[in-house]
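Just one chain follows, in the form predicted on its own, and it is written as structure tokens.
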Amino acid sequence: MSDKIEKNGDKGHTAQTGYVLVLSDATAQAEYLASSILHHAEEKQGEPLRIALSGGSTPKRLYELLGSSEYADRMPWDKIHLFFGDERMVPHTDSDSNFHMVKESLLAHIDIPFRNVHPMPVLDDPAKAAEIYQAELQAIYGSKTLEKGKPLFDIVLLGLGGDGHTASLFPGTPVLQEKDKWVSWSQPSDAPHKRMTLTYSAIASSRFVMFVVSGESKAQIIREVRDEDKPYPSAAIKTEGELHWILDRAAGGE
């Protein structure tokens, strides 16, 4: 696999069928993803592209080395729009927040216009918060309805937990069933705060999806996700483009 993600023939991918790269640790992980990311940003010659962040600890350091002088003046970020895969319910000022991660990790080091950077709102009732953010990305992407061949995003970033959680699609909640909405929210049964998150759908409009995920204690799931048939919820992951795991050496099992 080069060092980049080309496009190919071969389009629409699942969890199961995306394609892997194991790098050496999180710190080639990053730098991979930063040269892919400017790599597809002079790719639409101009034209915006919309990037759904994950909170974590690894996308943290691919924040991190956005934000340095290696691509700060790099990035066209007068083209490039910020969304979020998901969101606790608490106040952007909070530590457990991934727009406060965000912020301080990469917002903070970059000239990107105020309009560019599309964090979810923090609500009292996650359902209206939901309703305000989906308004604001079908506003964005020009139409109510998904449309195959117009994804709604270039590039989702998503991580991995223990359980099989992505995004804030976690086992037993009911927004696992959703087909309609792009954005609703879900009630963690063993993780604190109520979450908003992007929902399969919008997900799947997408060119890349990138699971980004390292660690030993990863590697399990891993297998599982992509091997074995059972429910997790990011083993339903699919997309209209290409899915890719970008996995360190510890989550990939070498």
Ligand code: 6PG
The other form holds:
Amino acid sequence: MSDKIEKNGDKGHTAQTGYVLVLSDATAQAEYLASSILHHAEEKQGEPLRIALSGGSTPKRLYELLGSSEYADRMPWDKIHLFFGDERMVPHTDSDSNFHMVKESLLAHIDIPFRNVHPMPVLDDPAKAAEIYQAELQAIYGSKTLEKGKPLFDIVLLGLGGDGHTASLFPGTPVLQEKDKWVSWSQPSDAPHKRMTLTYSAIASSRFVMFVVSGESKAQIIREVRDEDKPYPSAAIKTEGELHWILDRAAGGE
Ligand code: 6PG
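What does the same protein look like in the form predicted together with ligand 6PG, given that the last one was the form predicted on its own?
Following is the full complex, with the preceding chain placed first.
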């Protein structure tokens, strides 16, 4: 395990200044993340832990581990609220749905109160669906304005696409310019489905952003996002808290 610590003072982290932690393989990566989430849940000492889950295939191994006998009964699920970082505008029963993936890999295996799971609504009108989710987040947050020092999320899990997208912040989409909304939507040109997504502002209102990336195919894009000033959507991710790249050795280029 190696890490390169570049801290950006108390001004929070960016995708370029965050910590990098390289684990031996995808199993070790999932085990590290599961134990980290358990630690953060325990340190909240009974206060809710708010996690925005990533979609895609990479985090599935983590979700399956959290739903396994090793973790399912150890996590204080009654104090954990699960949100979504993005969603495809397909029915929650569709195999392309991030909620479907999370339900199959995690929710079906844990005893979590129904009110603690916050799926993104799917409507024909994605703008309306985004307004509904934003209103839900604002009600939980207790304000319509994000305040420094009062993070919306404890943990935001993010994946990384080969084109440098993260959540559903895709290259060339108007949502990349969104400064005020917490939730918006996009129509990527090279990925299926209209999508709802947290905006940069909502993601930045967090204690921890964790990019969870594995596999050799992502090594180059990680280097470009972290080390070069390329205009990828994921390169613009910031948090008022700490940003961690949690990689397996293949994605870490080792
Ligand atoms: C989605 C995700 C997306 C994903 C990346 C990486 O809805 O697909 O939010 O941002 O994290 O595309 O996907 P993989 O983990 O499958 O490589």
